[in-house]
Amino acid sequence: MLEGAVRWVQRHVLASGGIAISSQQRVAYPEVTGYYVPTLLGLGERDLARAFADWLVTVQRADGSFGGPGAEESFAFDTGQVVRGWTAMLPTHPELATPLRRACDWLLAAGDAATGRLPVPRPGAAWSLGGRGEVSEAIHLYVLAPLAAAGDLLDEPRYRRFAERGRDYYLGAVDCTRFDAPNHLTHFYAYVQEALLELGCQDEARRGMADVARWQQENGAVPAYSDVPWVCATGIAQLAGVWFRLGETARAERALAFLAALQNPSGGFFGSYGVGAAYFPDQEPSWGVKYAIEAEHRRIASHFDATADQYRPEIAADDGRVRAVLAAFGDLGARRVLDAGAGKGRYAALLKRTFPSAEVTALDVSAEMLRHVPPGITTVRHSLLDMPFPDASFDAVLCVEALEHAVRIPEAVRELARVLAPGGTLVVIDKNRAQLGALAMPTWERWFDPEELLTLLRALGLSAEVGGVGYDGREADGLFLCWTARKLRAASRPISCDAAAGAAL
């Protein structure tokens, strides 16, 4: 499902900038373009994410706001999703700080300072659902977490304070956890549940998801509204993502399996399916693809959160993999070190003990895994495809048994190379494709041919070599391979991810 969705996105990027509204409406939508940015980063599509972020700068209104395609009115929800995108890009592109600040300032000026309530469109206009009333203003909760994050990044505490007031207002004034309200399309309802999680309101999100779960069928389907027979594909993707985040894996897997069966040959999804379908039934909206991609990513993080107790927090100093890492890195001294896909941080911890002056960072997709990383090591919850560090941030980068879970391998390798400083060393240890079947593995896991990663690394301008490595007290037997790569001190011409992928696959 994932690769088909990615191909759909690539076909619907507009030459003029942004992502098309749908398969039938090739007009850019700032709101959707904005919240596509973190999705693209999560795919390792950093260049496209940057292009989207830059295009949004060009269409920002003079007052800092955003509206829908062709609409004169500015919308808080739309502006908030651009804030979401720019906030995701800001750690690596600080020049976005000025337009981001303008968008946040507009949200505060447009909202109620005392309550944090944001303005809604006039009745019967953009949010009209006909006889079902208006879209619930609780979806404005989905604006508040990026606003608070922007406040932290920009050192503007008033943004966070406004977001906290708004959270409290909506929780007290609007029905957020009853799916059977007539205006609760699964798409809009899931915005609210995800926002509750983002804002730290896990109990409320659990109640809201438990309520909608009453309507989930055995095949994973959830009706678009509580009283209709048809389904909203986007809503199902979103609900799957939230269930994964809550650890409700069985429900999430059923929803995702149902969604996969709906996917069109184009890689996209119609807005709705079934008798009486009334939400983009003959178009593939771009946001449906976005949330399908997000659900696939959350599936992997959820897996490691749920199975964290199966992984060891320590590794023996004489393990063959440790010996290979120490030999490749040499004396790290006070250098900057990244353990990418660190799990519980067992390699990071060993490196910190061996080189106490080193600045060690552990990155992983699983919050539960990172909870076990010992003190003295910086932890960052992100994927290999989306590392929130500037170029050349680390002198040494380690990736042990993590690349196999990255799904999009060329893009992950490019990220590893991007954050490596000139003169630095990258070590990747993973499993040999020739040994497939030696161990149980999840469906998305990849094992590697020795030449596959060598080709990718060399295409990115790194010198690289590969060899077998021992593990768990055993000598090298062909199961584990160690790729060691070094970045030239002189800057080399960058290669596109597509070219690197083509060279290897």
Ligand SMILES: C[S@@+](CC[C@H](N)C(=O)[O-])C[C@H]1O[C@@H](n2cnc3c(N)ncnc32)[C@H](O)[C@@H]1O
Given for the second form:
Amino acid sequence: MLEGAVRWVQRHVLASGGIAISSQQRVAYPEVTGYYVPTLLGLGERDLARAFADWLVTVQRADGSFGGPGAEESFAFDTGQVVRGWTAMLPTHPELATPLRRACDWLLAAGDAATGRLPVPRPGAAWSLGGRGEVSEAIHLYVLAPLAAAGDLLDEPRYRRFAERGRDYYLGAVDCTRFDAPNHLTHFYAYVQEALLELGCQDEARRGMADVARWQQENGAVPAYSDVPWVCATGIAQLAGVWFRLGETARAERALAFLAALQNPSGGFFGSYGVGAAYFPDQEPSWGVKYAIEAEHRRIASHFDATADQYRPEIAADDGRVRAVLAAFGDLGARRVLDAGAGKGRYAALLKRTFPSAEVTALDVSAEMLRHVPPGITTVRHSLLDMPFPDASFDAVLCVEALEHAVRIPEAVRELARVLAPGGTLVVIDKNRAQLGALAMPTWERWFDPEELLTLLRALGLSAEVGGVGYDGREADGLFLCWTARKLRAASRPISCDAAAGAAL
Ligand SMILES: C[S@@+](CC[C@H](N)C(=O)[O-])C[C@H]1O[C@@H](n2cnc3c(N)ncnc32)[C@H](O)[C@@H]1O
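If the one shown is the form predicted alone, what is the structure of the form predicted in complex with this ligand?
Time for the whole complex; same chain goes first.
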């Protein structure tokens, strides 16, 4: 499903900037372009994410706000999703601070300072659902976490304070946890549930998701509204993502399997399917694809959260893989070291013990795995496809049995190379494709041909070699391979997207 969805995105990026509203409406949609930025980063598509972020700067209104395509009115929801995109991009693109601050300032000026309530479109206009009333204003919860995050990054505590007031207002004023209201389309309801999680309202999100779960069918489907027979594909993708985040894996898997069966040959999804379908039934909205991509990513993180107790927190100092890492890195002294896909940080911990002055960072998508990383090591919960570090941040980068889960391999390798400083060393240890079948593995896992990764690394301008390594007390038997790559001190050419074998979107 993922690669089809990515192809759909490729075909709906507009030459003039931004992402199209849908398969039928090739008009750029700022709100959706904004919230695609973190999705693209999560796919390793940093250049396109950057292009989206930059295009949004060009269409920002004089007062800092954003509206819908062709609409004169400015909308808090739309502006909030641009804030979401720019906030995701800010750690690597600090020049976005000024437009981001303007968008946040507009939200605070447009909202009610006392309650944190944001303005809604006038009745009968952009949020009208006809006989079902208006979209619930609780979807404005989905603006608040990005606003708070922007406040933290920009050192503007008033953004976070506004977001906290707003969270309390919506929780008090609107029923966020009952699905059977006439205006609760799964798509809107799921915005609210995801926002509750983002805002740390775990209990409310659990309640809201337990409520909508009462409508889920055995085949994974959830009706678009509680009283209709048709489904909203976007809503199902979003619900799957939230169920994964809550550890409701079986439910999420069922929803995702149902969604996968709906995917059109184009890689997109109609807005809705079934008798009486009334939400973009003959168009593929761009946001449906976004949430399908995100649910697939959540699935992997959730797998590791759920199975964390099966992974060892330590590794023997004489393990063949450890010996290979130490030999490749040499004396790390006070160097900056990244363990990407660190799991419980068993390699990071060993490196820290061996070189106490080294600054060691452990990055992983799984919070449950990172919980076991010992003190003294910085932990970062993020995908290795999208690392929140500037270029050349580390002198040594390690990636052991994690690239195999990254799904978008050329993009992941490019990201590992990006954060490596000139003169630095990257070590990737993973399994050999020739040994496929030797161990059970989840469906998304990939093993590698030795030449495949060498080609990717060399295309990025790194010198690289590969060899077998021993593991778990065994001598090298061909199952594990170790790729060692070095970045030249003065790179002969800059690393760009096009240099990697993977096509940019
Ligand atoms: C088999 S474990 C290996 C952990 C560690 N490197 C070790 O050898 O002990 C794979 C790890 O990769 C992490 N992972 C999977 N996909 C990832 C991604 N896209 N970005 C970062 N970590 C990821 C998982 O959460 C898991 O902790």
